[in-house]
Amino acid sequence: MNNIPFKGVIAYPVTPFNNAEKVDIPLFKKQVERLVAAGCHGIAPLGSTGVLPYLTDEEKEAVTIATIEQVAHRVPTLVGVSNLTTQKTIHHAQFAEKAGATAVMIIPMSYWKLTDSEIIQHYDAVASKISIPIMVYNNPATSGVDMSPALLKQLLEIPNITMIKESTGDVQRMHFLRKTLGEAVAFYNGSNPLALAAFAAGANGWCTAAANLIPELNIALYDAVQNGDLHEARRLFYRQVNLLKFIVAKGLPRSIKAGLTLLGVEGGEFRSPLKPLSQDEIAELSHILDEVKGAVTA
């Protein structure tokens, strides 16, 4: 088993539903192929730019099958399966095994705030009914739990749990991160703004939804970063930065769409009770995808 199977860009589909708020399967297959085509290094549905907790059951295995049929093993994916309980979260590891995606990304899903133990049980349990990696996902601000360093350190020393997906937005985390678990361990930014930061702390990739708009400058971001030219690094993080800001401020699934729109790419619509962008964060929006990719083509 490929234990760390991600570098780089991995982007984030938008779920696309259509006017009766069901799930665009043909329209999502055109968004997953446009990252792939655009040279994303890996392929992430079902996190919180694919509304993961909006979706049934039918339907989150409906995306991973969409996503792994239309990626065709171009390159790895990587399927979001948390769910509130650990029985649900079983079940899409499972399927989304059996359906033949990569890796899955688990974060810790609960109306009741979760014990550490409470945390180590639910991964350890899922972690033995599946035999492929699984990231860890630590996002406090969807989840509402905030996984220390230390809880960090022992979920890896579950087999087949060999990557951490960081997104508390704290740099000095993924220092620490680096320098208390070593080179061994594969940690992911998903903190948008933070992206230069991240890859300069050690990050091997970085889980972003930028890519459905600015694939090229996200890529290339990387690119100057293992390339070690730190000055074209900084220089392309600058371009993009405002960006990154905007579509964290304002909704991830609500920014790309909107975005997709400006771009002339159909996004799809929304699910109550997600609403698209008011018209002056739109006119925001295309003030500075403008100057985005003025920047692109400078």
Second form
Number of protein chains: 4
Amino acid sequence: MNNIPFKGVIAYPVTPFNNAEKVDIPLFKKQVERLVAAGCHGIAPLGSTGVLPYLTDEEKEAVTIATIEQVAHRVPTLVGVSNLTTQKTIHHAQFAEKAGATAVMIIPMSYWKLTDSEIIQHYDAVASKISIPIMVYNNPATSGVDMSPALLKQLLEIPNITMIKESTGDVQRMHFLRKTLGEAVAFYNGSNPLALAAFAAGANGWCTAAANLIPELNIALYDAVQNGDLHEARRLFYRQVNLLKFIVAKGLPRSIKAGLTLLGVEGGEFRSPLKPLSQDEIAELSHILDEVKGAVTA
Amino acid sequence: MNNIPFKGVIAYPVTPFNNAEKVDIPLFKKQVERLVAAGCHGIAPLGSTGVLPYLTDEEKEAVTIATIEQVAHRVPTLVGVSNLTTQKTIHHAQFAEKAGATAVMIIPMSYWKLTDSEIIQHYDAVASKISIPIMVYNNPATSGVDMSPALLKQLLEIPNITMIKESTGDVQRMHFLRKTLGEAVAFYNGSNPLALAAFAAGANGWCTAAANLIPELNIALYDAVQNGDLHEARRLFYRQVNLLKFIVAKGLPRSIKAGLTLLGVEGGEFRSPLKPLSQDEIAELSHILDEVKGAVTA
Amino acid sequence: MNNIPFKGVIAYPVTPFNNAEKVDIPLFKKQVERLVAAGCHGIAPLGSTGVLPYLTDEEKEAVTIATIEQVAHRVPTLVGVSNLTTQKTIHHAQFAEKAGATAVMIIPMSYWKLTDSEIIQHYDAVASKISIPIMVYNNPATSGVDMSPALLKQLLEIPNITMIKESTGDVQRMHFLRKTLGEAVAFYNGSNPLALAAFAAGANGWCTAAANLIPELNIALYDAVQNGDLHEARRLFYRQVNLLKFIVAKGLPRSIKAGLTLLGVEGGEFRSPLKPLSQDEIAELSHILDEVKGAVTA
Amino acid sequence: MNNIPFKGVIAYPVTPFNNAEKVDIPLFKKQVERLVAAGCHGIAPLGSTGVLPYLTDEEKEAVTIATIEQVAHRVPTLVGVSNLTTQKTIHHAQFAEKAGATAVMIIPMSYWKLTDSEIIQHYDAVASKISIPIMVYNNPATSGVDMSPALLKQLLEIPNITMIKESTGDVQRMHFLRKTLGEAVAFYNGSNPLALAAFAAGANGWCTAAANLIPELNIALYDAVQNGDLHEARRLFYRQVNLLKFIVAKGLPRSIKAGLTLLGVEGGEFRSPLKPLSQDEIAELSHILDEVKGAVTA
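Here we have the form predicted on its own; I need the corresponding form predicted together with another copy of the chain.
Expanding to the full complex; the earlier chain stays at the top.
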């Protein structure tokens, strides 16, 4: 299936800013390189972790180009192009395609809660203007709208909408998708603490920012699942679960940047109003990281 | 209190678009004129009703200028300047002040749920750059973050933050604010179906898009409350409550534009992905409007 | 309307236990007497405050008889007869009628969430076996089932179901009832912190345990509302709101018994697992009571 | 560990009533026999499925005795003894122990939301009066109180509290228990649609009413998990998931009795207000059962 280019661990790089709160493209490229070198199966810039909605159009374009240049076809790329208006979403989707992205990810951003009909028209309008595949992203916590399984099923009837990323944190959504749409449906888990449950349920991949900190554990979990080895998958999941919960609880950009610093990697500054974790939170993360990393070598 | 320039019915105009989905400034000015002429006590462009987040920076500036020109100091103006980033919020707040706005309204827009500390820094940064008063707007349904009464209390310590608009739909928040902060606190109701309960609780004003359709009933309710006449206030509230519920349930921009058309007033088109109400919904609104308007003359 | 025997402040006595956790009927009668003497407009034993579900059948019967004897027709009585099974509900409703109760209150207790059809059959079965009026009580927080306004409307078609008590804490339910069912519908507020909003919305009465502690303030609020005096109603509400919030937050039986002790009135012990408030909570209540009582004389 | 007597599929029999709504003990014994004969690993009478709270004390005792007689030590028995009052809970727990139950299950039934301290005292009081192990049951949807993982951890420090049944439907609770308490903690899944996720997370057993209808599939899923065979476990889970979702959505007693009838097994009548499924619901269940059963032989 050419239209389902992703599987395994799809890594979300952070967007680093400099002291003047400008995007630092050279540092961003280093982030991307780390993820590819670590063996991640896909790279997804301009996601929640990459603070997409806080960037200007020009910055989004620069990040898109930087990703595609740096990845250089080693793995597929999934570029976030979501926008409140249909017109801008089309603009960024077309830009990503032209720049060489493998696929685009689109969440139905909402200020006014969109009706099902508006959501369908929105995706349809974008899908008709590009020819690369689209991953539909459901995350009511950030988009303000919860797409029902029935609506997701309808969206999958649009030709180049071929993948679904679910981040509601409810593993039963995945059961429904798989049960209703058949084993061929490609669904991806975006809820880190559900990594084991989602893979058990048959998720094709795991969209995660955790790969910035513990790619080896993320990938090992996926491998155990592929081998059908439940005991090993469970063991690996419990090794990393505390970190997965922490980064979600504290916010991905804040947690990942703090984690990178703890690992001795430069992750850049924030754009206001987002701020770094507090010293107490950093100490807690440090403790969790030590535990998780220690566990690997043990 | 010079710093609390609003009371009564603060009207939210829609932003009209033309067939090419561009903002129609001349038509917008007509909307503003209708609201002022109807006796509304304040005009609030670039709110939720005015689809602020769907507009470009240039469009926001044009709408700001158009409002201030058209209102021409007849009533105070409250310009929405909320933005995801602190820098852009400052930019728009400064623009509004320079253009002559009486005050600005700021909701802590969030993609990543902001911490209390980030929210305080955000407001503080903006407040320090302007000298006109700020109305803090709490509406978790659109902002993604629910500011606790304790946090709101802290924000009121920033000098030019002098007003709070509450749209959680929980009248007990208003009780808390009034009880904790004393009778001097200026709070405004942004939840239309709570109009009576909020005025009973002592709200200074009612921020409403309903004034586009039934300004005479909105104002009459405020007047009854000012006179301390509970029976008349109750009677007036029940005359309009069905309309208030409808416009909230269906989304303000969609409902108000449909209502304007039913009243023979041009309200302009939408910007995608937002679409007009369905024919069935318009028929329902027509029935409600007839009932409400009939009640007035009865 | 003979079938709507309640208005004003309907007081809920606590059920006192002795040291052996047995119901103390003589002490219970003193509670009832205090409430009648204070001018409450109705007495409602065996409610949530009276820990109905923690009592045996025999205890419920003894409390019913004690109430009716003590009240001696001075004000109407509203006896709680709710039970998980239809058969037992009928039993207690018939007992209350025979004992001389003015009306009974019934909440659809649920372990298994009841369907609308089951709820209707339940009320219908009970209503057909008694001839005194029934107050339907909606309180999803304790019953586990939230009766929609549409279902409540249906229940009101059963002849002797003539009153509705709403405790969802959502004043909009009351708007709907009044708007849909007309001014004749008798609805009662069971959510203490909503006392002002509910009266503003036209509630016939206020079902409250607060009358054990501050009956004079509860009654004064009702009187102000009857006089249509919104400013006085608001003033009286803000005088008592902190107490209203406290007793709800901490649980009515615990809070009321602690308050009685603070007022020098014997309220009896608890039945396990319910326990008294902690010392810190009692200190907080003491402070609130002082403030509220002080306010009265000020 | 002698104190953890359960693993695998713990089956919940329904309580059958006759036409006069009396408990039918001989028919109940047939239900128990079917479950034991089918290979279930434990029998749990007087649970939610067995409509515990709708029964009189005498009926509860008769059902307890009938279960223990019929099971005759072939598998362990887990008797539900939950009650609103501590005294009655002790009474039933002692009765169950004397009658020969292997263990008892206790949910903190709440009318008044219990504080953590009240919950601890409640369990402690019961635990000190019996010597068989206790399974603590967390199910906020029916008990009205959600025990936090921290509280559950505290309860496990009481000597004969050795097992936890989680029915919140949130698999992350199980992750927390296992991660915090170590691999030795015995936790059981009570949320049917989470069967796969819970077993993947390391649950010791599955408390389920589904075993009345598809014991072979429930047991096969457990076996696949024991073998660490994720692919087979996933296949088996998807075969039964539609049935698991249906029985939860429609209520276990109603669904299981309808399913028994469809399978040609007598399940008895209901006690009001509970009523049978509608004809449409029964048709839907029939379709699901055909599909699931067909899948087994295919």
